[in-house]
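There is one chain below, alone, in structure tokens, taken in the form predicted on its own.
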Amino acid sequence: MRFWEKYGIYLIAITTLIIFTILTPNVLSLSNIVNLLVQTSMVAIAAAGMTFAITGGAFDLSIGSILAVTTSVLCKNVPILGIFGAIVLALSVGAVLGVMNGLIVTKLRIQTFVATLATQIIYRGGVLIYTQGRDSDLFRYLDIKVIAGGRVLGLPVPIWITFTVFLAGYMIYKHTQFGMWVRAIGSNEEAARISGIKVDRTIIVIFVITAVTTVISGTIYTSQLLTGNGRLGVGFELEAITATILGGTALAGGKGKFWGTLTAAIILALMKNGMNLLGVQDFYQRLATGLILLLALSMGVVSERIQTRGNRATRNQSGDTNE
């Protein structure tokens, strides 16, 4: 289970990828490849914001209707504030979102699952009275589309945005108080609070660090499709934490894993890329990724419940030694 838990992301990447290479032999293809990794992009740094909310003992739902609000906000505000100011104002709106679930969920002591079950449908209620319901669109203002079709080095640039945002949440993960703090607060919230660590503080951050990275996978959406209305974005929520959990971090909290999620990411990417080149159907498609959330969740209490044994039998062991 040890090495399950080490090494099983990247030996599930490798089988899908053998798998896919002889069902259909275009998976190899560069321009695919590329493909693949743009598509990963959305779905992915949003999964990097969700490591930090279950690594923290955290779930957000909301963040399906953050992306349908940032999809409009861009959309309405590019013909005024410009591209730049835009998406400025699209981080701060996500930002408030963040710091409103956070707030909910630290001040009125409602659980993250319930309190942002309730925000999802508040704020995507919000977006479609924005809207009145209606579709925006961006026709008119395609320099937008560099975001999404730009390359840098000879790479798109949702690619480098994805292993900027990785590599700044892993650092930040690992080599920051804040990162301690997180993991400290997923494996006992208690302890930590007796501790001294500021945990009411620490998980309204957590919430808008996937509030904000929710609407930078949004932005690269939005220039995508050139289209943004309230009804978008509905089951991303789960697209992102089967992500992050089948990526290996604990469901419980406590431990997270950056590239096993990147890696899960791609894997999900890999898939529905795969399928479609075969021609299977889209319910087909959200039936495997119900299968694969199953597989994560149960690996997930498997583990969990061999390390609880584990450690019973050690401190069984110490417990004998010292008599």
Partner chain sequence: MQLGTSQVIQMNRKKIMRKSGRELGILYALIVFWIVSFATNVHFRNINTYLNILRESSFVGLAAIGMTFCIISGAFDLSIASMLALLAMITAVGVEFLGVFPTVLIVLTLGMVFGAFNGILVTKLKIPAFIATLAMLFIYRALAYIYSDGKYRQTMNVRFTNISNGSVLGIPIAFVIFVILVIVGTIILRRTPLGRNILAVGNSEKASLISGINVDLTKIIIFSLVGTFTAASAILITSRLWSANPGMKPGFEFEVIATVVLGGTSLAGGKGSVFNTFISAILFASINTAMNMFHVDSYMQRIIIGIILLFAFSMTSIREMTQTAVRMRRSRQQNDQPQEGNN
Given for the second form:
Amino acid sequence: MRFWEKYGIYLIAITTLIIFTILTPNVLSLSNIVNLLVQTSMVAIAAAGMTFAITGGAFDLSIGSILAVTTSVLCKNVPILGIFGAIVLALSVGAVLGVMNGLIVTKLRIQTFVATLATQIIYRGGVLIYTQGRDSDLFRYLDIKVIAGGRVLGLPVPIWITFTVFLAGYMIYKHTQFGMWVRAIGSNEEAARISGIKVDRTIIVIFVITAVTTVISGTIYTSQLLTGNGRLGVGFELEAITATILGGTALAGGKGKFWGTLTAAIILALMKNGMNLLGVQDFYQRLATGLILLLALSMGVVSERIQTRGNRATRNQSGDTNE
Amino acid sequence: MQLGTSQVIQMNRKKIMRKSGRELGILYALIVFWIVSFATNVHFRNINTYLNILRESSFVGLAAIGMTFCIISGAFDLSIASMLALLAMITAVGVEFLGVFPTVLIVLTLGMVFGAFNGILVTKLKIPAFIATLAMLFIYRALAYIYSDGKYRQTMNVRFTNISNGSVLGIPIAFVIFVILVIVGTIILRRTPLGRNILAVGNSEKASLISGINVDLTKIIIFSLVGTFTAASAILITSRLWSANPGMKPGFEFEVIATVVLGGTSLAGGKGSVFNTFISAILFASINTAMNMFHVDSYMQRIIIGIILLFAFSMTSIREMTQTAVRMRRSRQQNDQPQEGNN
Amino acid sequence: MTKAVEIVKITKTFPGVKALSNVEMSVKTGEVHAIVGENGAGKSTLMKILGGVYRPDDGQILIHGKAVVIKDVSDSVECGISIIYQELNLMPELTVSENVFITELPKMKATGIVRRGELYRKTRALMERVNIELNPDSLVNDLSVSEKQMVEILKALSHDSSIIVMDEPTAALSNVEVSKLYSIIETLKARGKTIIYISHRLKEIFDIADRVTVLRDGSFVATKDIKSLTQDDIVRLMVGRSVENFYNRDHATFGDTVIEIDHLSCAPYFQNLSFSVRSGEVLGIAGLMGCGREELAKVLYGLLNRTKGRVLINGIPTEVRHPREALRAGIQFVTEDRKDSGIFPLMSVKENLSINIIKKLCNIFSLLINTEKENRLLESYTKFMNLKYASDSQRVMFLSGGNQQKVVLARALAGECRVLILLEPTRGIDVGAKAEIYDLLGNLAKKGIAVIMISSDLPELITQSDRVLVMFQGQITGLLERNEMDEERIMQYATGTHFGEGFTGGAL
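Moving on from the form predicted on its own, please list the structure of the form predicted in complex with its partner chain.
Once more the chain from above appears, this time first in line as the rest of the complex follows.
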């Protein structure tokens, strides 16, 4: 079962790929693969942030609204501040929203899940007021297209960004104090507190990370579509959570799987892409997303159950009876 | 260590007063809100405004009764908005073909079945309730689109639309239904073994197991109650709108959860009251009405709702903090005085 | 000698419980200072205040003569205090070295990346200093309990604190490991560290402590030189009166066998257990943690499934796979973890009492609960058990521990009760309530109930049981009649040393 836990996600990826290759040969064309990876990048980057959050035992449901905030801030400010200035502004706004989430969770002591549910509504209300409910666009500022469309060494920029984000994320997760603290908190928050870990501060940083990664996703999104409005990104948080959980990050916290998240994001994009090529209606695609999420969830439970059974046996040998 | 009788009575009275002060807070809030609105806005001096508030409160309120059980048990159901859309589509179609009564029966039954399905995911597959119902949120919504082919449905059945738009003796029928179901809900919670089991599961699942309660079955019943009450909401809303569409009522689950939590039901589970949910629903409808009458921008309205939500969610911890502060102060005072025995 | 720790008038209240009231004590620099007291005496609360987990309602703490305010864990570490808690506080998904140095990880200056090599070396060096052998890179999740305890000790030593508090550090250790811990303590003492040592095991205290402080019901009783005391003296101070008068009950006459356990096994917890309990009899079960006695109770009550053997109730083989079936067969169960699985904290006393039999309290023609009947039930048990509460609707969480325990017991008795299984029936309750529960136990036996009592409290077992069954590693090693019971013998059977070797136990 250890094998399944470690490599299961890659098996699923290969199987999906094979199925869609048989159904639609176009899937494997080079242009489609590159296209697919670019599509993946938007969910994947935010999912990297979400992987941190879920590892630390937190959920951020407000990222869909933060995505809308990003697109709107960019579209309204690129004409004024230029591309670079607007992106810096968007990142700062994102960081502030993340800090707000973190403060609400830690200081008002509300469960992350519920707190970010509320801020999701608030942020969306805020961005709708900011844009007065209207679309804005960057059709006259095509320079920004370089982010989504430019290529470095033959590969599109978003793929490089994704790769960098995941590499950095993995390094932070595995090899820095912050990463260890996140794992410690997700693993046993009470023990982490007693060990002297600054739990509140770490949780606030986690929310900054989810917000900032979402801003990066949102920037790629804007540069690709060149429009922004306050209604974008509904359900985006669910896609990110689905990728994270499907990738094998434990819902109970403590164990994050960055490469699993990335692979899962690719699988999800692949399925979407394949279904589009097959002409499957949008409704059925949503149904499929929900079903996949459920499948991913129950899979985790099944393997966990088998694991605890194993644990119990070994634990007894060492003479512990505490459940 | 026996306390004197008079002492006990005095303690009782104090406790009861404190208790009512805490648990009827929402009722006082509603009264204050009405008085302020009455004083500041001319529309609030018209009886029809209040009747309308009562009518509007029923739609969220009905689903909130079911959600009260769910939150008491320590879970919540996020799928109800999508479930409502699906059930509303079925209602709109059913009324045209089958008539009012059979449709109502079928939709209520379907609601129960959908809810039970959620419950099975939570208990048998052991998926945490919020995540399981999050997934079901997608699925029910997709099914609503598939069922309706993405189109909205109208109903012209006046007998049906009269349910939510008509009145008896001047009182909106929808509100009458709401009140009846609030009474039913209160009886279920306070006076039946099922209600006790729900409370017990919300207090401690382990202790419930030891007490011989079938925890899984109780949870499945709770989710079917949520589904059934959501179905009732779906029927009334369809009747109110004369129509249904597959994308309707996004965010309905937040309104419902906020209503329940604002009513004092603890998100941590274990305690709660259907009556307070009832008052809270009326308060929410009043706030919405007032925001419209004061011409609050619709986007601003969302922010206000979100802030109310946050406030409601943090009420438990705010209360806890003040209690700790009070306790610390009291112990300091006590230390200045000579020690007395405590039991 | 100077004073390392002075505690001045510390008070701490939890909802419904006064955990500490006006506690004053002081610890000299460089000594091993033991703190003893019954469960619920406030030892752990006091330590958590030192550790910054709780904040006192009132009072003052002086460290090395300086008044300090300990707001959180890092304040405590800054004051030079390290604490080894009773419950393990490890992060299972992290490695040993990560756990030990979680707040003091060696980092590269430029990138903030943790130096794995140095972390490994630091952990090794620390282990060598105190002679502990573990792999710094193994996941804590994969360690045994005693190894985890060692990690906990390393964690406390990692800060190089001057004051080290150990809260029941030997609870999960074997004899060999206990002597290793002693030598660690000796080493630390030789290097001038101050050690506060909390334990139930009086033997240990005489082995290593210089002075001892006794707490009772949240209050300070005395601080004495260990050399001036005997074990009996300490017990007397802890209990507040002489032990002989305190424990005692009339022993009823026994009837027929009520429950018979026949070659019962539950792999991997216990194998091949056979014994029986007669009506009116109290059978005590003794054994150390992990001997399988909790699992035995769980199997009898249907919380765990047996793998082999039979259970006979009144001579009839009875299948119990779920608590529901146990209740139907007249088996009642009182858990050892009152807070977690005993009470329904937010429900009223009445609702807590009636939950097991709520269906029987309904009107025949409807599904509604008959409040009349329910009130009568409450009244009768309030009288019978001498329950104390402020009002009918008072939530159980606001009652004292003793009253909560009585409510849980009353719930068990309210249903049909032929066999009563009690796990640690007096854990964490005050002396008065304890006496009342013993009285009650006598009454129940007289009524013909068969009682199975599992307890770590040896004096309790010895005075309250008619027979004591001792378990070791999932097997019965001894069955002692009234005249054969003494602490020493029980500990010999419980540690598997009854074939002649000495023992180091002596748990109270």
